[in-house]
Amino acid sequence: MQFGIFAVSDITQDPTTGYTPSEAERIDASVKIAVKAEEVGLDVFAMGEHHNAPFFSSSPVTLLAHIAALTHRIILSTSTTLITTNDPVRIAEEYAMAQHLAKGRLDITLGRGNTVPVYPWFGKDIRQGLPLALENYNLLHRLWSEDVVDWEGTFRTPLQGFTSTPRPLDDVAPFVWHGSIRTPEIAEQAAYYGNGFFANNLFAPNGHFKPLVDFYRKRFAHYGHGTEEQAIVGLGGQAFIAHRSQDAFDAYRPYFNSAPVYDHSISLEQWAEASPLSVGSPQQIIDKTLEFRDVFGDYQRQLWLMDHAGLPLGMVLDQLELLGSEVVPVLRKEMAARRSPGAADAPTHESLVRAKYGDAEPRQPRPNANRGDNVTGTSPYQDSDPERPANYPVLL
């Protein structure tokens, strides 16, 4: 099972201190936060997409890539990726040489995000943000699995014997989580291709996305890639901790008391107790995160939301501590103990590479030689099927 953070990119005023911390300061803290995830064992990093302020992360592929040169290990994710309003053919380029610069350490959380003005910032309907999702991704897939494709849909103008370069390294797609709370279409797209299914499980009342992850069980299982038990789920969740209970409840009170994004009615207390959110000591928090085990059933990939409404960089990193050193160790052995022997291992680039090749080598990508255009003739790859030529368009 894998544990890590996501992260949403707010620039929040620190109400215990009135400071705003700049954009340049937001976006060297995150990247801080990546290094010492890896430091303390953590195994995912993700970062989520938004094009409006308080927020900067409007590009996470370029963050997530030069966090890649400062680290080894850690999995670089998006926490979302937006599939209604990026064009599919260049979420397959950006993130396929993301791939080869992370040396396969990095997947991909699709999402239609929460900000409304998104879409016709970039010339789309929201009235059509289910549809466009669920077409955006169709294409996507096709690009990263096919080397020439020929597409014509709704949303976007149609492609001729397209190749989406480079390809994914060793031929093999970044793992995809689709991310919803509340839309079954979504987890219905990701049972029938049997990617991952991400519940963000935040602001809401525990249990509450229970139906939606059983839904995508059930149709993972319909569509012939596995048993219930075997579908790819991830969860998300918050946490604060301190090594004293009520320690961490003093500390994090002024934050939950600013942040909007809590209903203020019940008080923090009150709302730990009954939603996702885990504040308390090491042993409370790895208690609190057994239950969504105990809710959901096994599971592949744990995050925790940790870095947001204006807690200091020093306090994030002290978070991280904790996190690493005192609950995650514990939660490896627990998870471990309670697993159903029939419950998937959590996705990486390794076991996607074995799942396709077995022992073989991986499929390494050449180009036949530039002729040119670039854009005409026979497949673009020297190992093409011959029985399957590309078709390409006739340039006039």
Second form
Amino acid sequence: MQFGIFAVSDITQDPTTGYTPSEAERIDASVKIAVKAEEVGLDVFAMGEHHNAPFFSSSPVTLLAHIAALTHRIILSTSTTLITTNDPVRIAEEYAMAQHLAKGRLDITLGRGNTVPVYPWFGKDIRQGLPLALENYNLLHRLWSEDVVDWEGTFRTPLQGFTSTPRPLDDVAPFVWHGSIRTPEIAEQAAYYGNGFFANNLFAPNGHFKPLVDFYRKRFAHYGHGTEEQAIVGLGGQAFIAHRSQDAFDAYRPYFNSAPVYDHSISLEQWAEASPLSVGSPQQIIDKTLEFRDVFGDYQRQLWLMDHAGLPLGMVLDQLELLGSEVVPVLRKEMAARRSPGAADAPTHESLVRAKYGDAEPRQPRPNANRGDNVTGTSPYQDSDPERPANYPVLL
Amino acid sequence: MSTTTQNLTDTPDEPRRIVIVNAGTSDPSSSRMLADRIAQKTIDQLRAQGIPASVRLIDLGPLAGEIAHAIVSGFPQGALLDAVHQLAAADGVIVATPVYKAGMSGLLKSFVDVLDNDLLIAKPLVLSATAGTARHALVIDDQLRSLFAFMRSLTTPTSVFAAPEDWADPALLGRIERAANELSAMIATGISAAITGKVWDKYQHSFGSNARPDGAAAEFNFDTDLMRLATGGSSVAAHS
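Form predicted alone done; form predicted together with its partner chain now:
Okay, now the whole complex, with that chain kicking things off.
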């Protein structure tokens, strides 16, 4: 099972000091946080995508590529990549590129995004958000699994004989998680392709996302990818940790009080009781996270929101220390002890390569010589199947 | 978890469940009194046809805090969620509200605001209201009828309004009996199940709605353009 952190890149005034970090400071801080996450033994660092202030992360893939160069072990992911307003062709190209640079330590979580004006800013219509997400992923899947793609859809200009370069590392696409909090069509798509399903597990009552996760598990099995318990489930969550429970509540309270994402008609204590928000001692965080497993079944990835709401960098790094030294090691042990033997392992590039090739050498696509036009012939790659030629438009 | 699928023909001996939603907050509440009388007449008429029935009461006053939290958080919880489940399982509903400031009680509107859009589809429902003056008599038809039309409820043709002078007028009892007759007829004929049994999929539903809490994958409608698109289908074909 993988443990890590995810963030949304908000730049928020620290309510205890009145200090608002600059974009430059926050971007640097995010890099430090990612490096620290690896240092303290976490498995995943994920960053979201936003195209509106006060968020800085318009290009998570750029940030992740940089972090990849500074780290050696941690898996880099997104929370989320907007599958609606981004061109799926650009997603295919950019994340394959970053996957190469990260030597496979990169996967991707797809989401729709909920900021209404972002859609028109990118020439899209939020009322078409769901069909956009579904169609765009269908194309992304093909771009990563087929060398040469002919494609026609509703939302994007058609493709004839298009090759997304570079081909994914070892010709194995980055693992895809589909993030959703309420949409069965997204869970269905994740199940159909045998991809992962991620529920952010935030800002809602305990267990609120269980019906959707159960639906995904059932459909994963329906499509023959394995049993329901072999489905690949990721959960979010949020943690604020101190050695003494009351210290955690006292330190977190001013940040909670000024965070706009909570319903402030109930108290921090009520939120911590009734929702997946974990505040307290390491043991309390451990107990609460083990309850996630009781509710959702064995799952593959747990990410916590730790860096948000104006928490200063020093405090976030201290939180990561506690998470990495006192919470996650116990959770690894306890989760493993409770784990059903039938539950799937968390997917990694290595496991996907093994699943595709066994002990054989992975495919390394090598292009044919440049013919000057790059669009004639069956495929740009020497080892492509000549039985599957690309189809080009008829010239009249 | 309460059962919510209405299938009256399959369970002829189950007592029919009538649920009162009372937005009156005084004790005694005249809205409650009006709803009780409609409920009692409905039960009498059902029993006269050999159909057992029971009444449950949802008083909104004690739920006021939960309703306010649910408006802000988006998630009904606790006793409010129990009330939602009771409504989902109801065979007939009687709504009673006092008139405040020339309108329905805000508590009632807030309660309806946090219900799933499909919770009351084809549910037989009597609208009733009390007011300090007969000049508010149109509140039911102006406000409640349109609200429950949005909810796709089967409101009875007769609604019951009571101003102070009506409590001394035998005509009020006549209207109560007429509304109760209409409600009991709808319940007895099983029209709700006849409608939802055939075309439930044709209404808009959100995943995890309390209208059919157990219906996640089993009853789910996969025969849609979006589901075809989710499973690799082409939106070009789906839209042509």
